[in-house]
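The chain below stands alone and is given as C-alpha cells, in the form predicted alone.
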Amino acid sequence: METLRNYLKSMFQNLPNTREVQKAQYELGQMMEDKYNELKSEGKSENEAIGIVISEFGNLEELAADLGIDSYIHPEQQAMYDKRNITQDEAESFIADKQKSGVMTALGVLLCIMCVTPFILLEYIGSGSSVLGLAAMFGMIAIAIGFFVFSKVYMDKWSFLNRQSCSMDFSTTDYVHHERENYRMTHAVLITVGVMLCVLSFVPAAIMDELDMSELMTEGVAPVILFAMIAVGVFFFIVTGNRMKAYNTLLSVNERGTMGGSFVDSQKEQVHYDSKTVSAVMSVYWPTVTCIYLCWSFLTMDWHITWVVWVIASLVEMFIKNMNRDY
C-alpha cells in the first residue's frame, strides 16, 4: 500500500493545492485502496495487485472528468468556459457609459481648443485685459483636465474588458450588431457635419477680411468663430467616435474561430498596427496635428490657409490605416 500512496502523491504533485484537487486525491486514493484490498482478497500477490491498480487508476487524464479536476489537467479546454459573459444589460450600460464618457472627453477637448479665444478677444478690449485673458485660458484648461480625469475614472469599472477574457452570447451579439447598424446613419451625419465645420471654419474670417471690417472683427471675432467651428466639429468627431467604439469593443470580445466571433464579419474592423512605433505615433496623432495647426496659425496668422492641415492629416491617417489594416 505504501507504494500506491507514493504513486498517488506523484500523480498530484504538480497540480495546484486547492480543495478540489485535495478532494480528488482523497477519492482516487480510496478507489485505489478498495481495489487493492479486493485483489488481495482474491489471492493476488502484492506486486500483481499494485500493477493492476496502477493500470486501472494510473492515468489521471482519463479520470480527470470523473474526479472534477478536468480544468487542472486540460486548462486549454477550460479556458474556453472561463470567459466572463457579458449580458445584454451590461452591454447596454457599457454603451451608455461610453457615450457619457465621450461627451465629457469631447467637452474637455472643446475647452482646450477654445481656451485661446478669451485671450484673443480681450486683447482688443483694452490694456490689462490680456491678464484676464490668460486667467480665463488657464481656467478653461483646468476645467478641461477635470473632464478628462472624470471621464477616465468614470470608465474604470469597465477596465475588465481589456484585462479579462470575455464573451457574449448570440442574442447579445445580435442586439449590439443591430444597434450599431441603426446608428451608422447618425454616425455618418455627425462625421460629415464635423468635417464641413472644420473645412469651412476659415470662411467667416475670409468674409470679414473681404468686407474690410474693423480690426476687432477681423483680428478678434473672426479667430474666435474659427476656433468655435473647429471645436464643435471635433466635438462631433469624439462623441460619435466614442459611441461607435463602444459597439466595436463589444463585438470584438468574441474571438475569431468561435461561433460568436464569426457572427458579425466586421467584428474585427478596428485597425491593428503591425509596428509598435506606428501604433504609438497614431495614439497621439490628432493631438499633434492640432498642436501643429495652432502653432502654424498663430505664428503666421494665415488662418485662410492653415485649415488645410486638417484635410492633409485626414488623408495621411487614411493612408496609414490602409497600409497597416489587419483583420
Partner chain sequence: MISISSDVIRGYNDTMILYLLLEKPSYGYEISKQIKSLSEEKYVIKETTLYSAFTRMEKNGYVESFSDEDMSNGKKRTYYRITEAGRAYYQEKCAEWNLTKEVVEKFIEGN
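Basically, rigid core = biggest C-alpha set you can superpose within 1.5 Å across the two forms. Treat the numbers as computed from the prediction; the structure is a model and nothing was measured. Residue numbers count along the first chain shown, from 1. What changes on going to the form predicted together with its partner chain:
We have the form predicted alone; now please give the form predicted together with its partner chain.
Excluded here are partners and other molecules; the one chain stands alone.
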C-alpha cells in the first residue's frame, strides 16, 4: 500500500495545492486502496495487486480540464523545464556540507566568545602582561574569521539554490522530509541543552563566590567558566540550527503552491525587505551589533551589563522584520 501511496503522491507532486487537487488525490487514493484491498483478499500477491492497480489507474491528463491544471500537466508550454533538478545524491551531500560548514561557523563563534578569557585569566595569574592577553584575543578572532570565511567559501558551490529556481522530485522531497522529522528530536534536545548551559552559566561563578575562594578563582576562573558555558551553548545552537536549515532549504525548493512544496510552514518564509536601504542595513546588521558590543565592553569593561546589546539587537531585528514582511 505504501508503494501505491508514493505512486499517487509522485503523480500529484507538481500540481497546484488547491482544494480540487487535494480532493482528487484523496478520492483517487480511496479507489486505489479499495481495489488493492479487494485484490489482496482475492489472494493476489502484494506485487500483483500493486501492478494491477497501477496499470488500471489511468492518466492525470484526463483530469486536467476538470481541475484546471492544464498548464501543470503540459509543462513544456510553461517555463518549468529550465528548473534545475536536485537529485537525492545532491540533497544528501548538501545536508552533509551544510553540517560541516555549520560546525566551522560554530567553532568560529565559540572562539569569538572565548577570546576575552585569556585576557581575564592572565590578569589574575599576576603575570601583569595584558599584551599577551590581547595578542591571544586577536589571535583567536583571526582564527575565527578564518573559520567564517572558509565555511562561506565551502558553501559557495550550493549558492545556485538561492539564485536559480530549482525543483526536487517526490522521492527526494519525501526522503528529506523524513530525515528532518527524524532529526527533530535531536534538534530539540540540543537546543534545550544549549539554553540550559546559557541560563546556568552564572551558577559556577555564584558558587565560587559563596565558597569564598581566592580572587584568582572568583575573578579569574569563574568568568572563564561562564564564557565557556555560553560558548558551548551557542555552539549547539549554531550546529543544530544549520542542520535544520539545510532540511528546510531543500524542502522549500519546490514551488510553494504545489503539492510537493507544502512541507515548510509559512513562518519560515524568507523576509524580503521592500526598501533597498533597509536591506543594505540588514545585511551588515549582526556584524555591526557585534562591533558595538565589543567596543562598548572594552571601553567601559562593564561586561556584566553590556550583554543587553544582544537582547536589544534581536528585539530590534524582530521589529524590523515584522515591519517589512510582505503579506
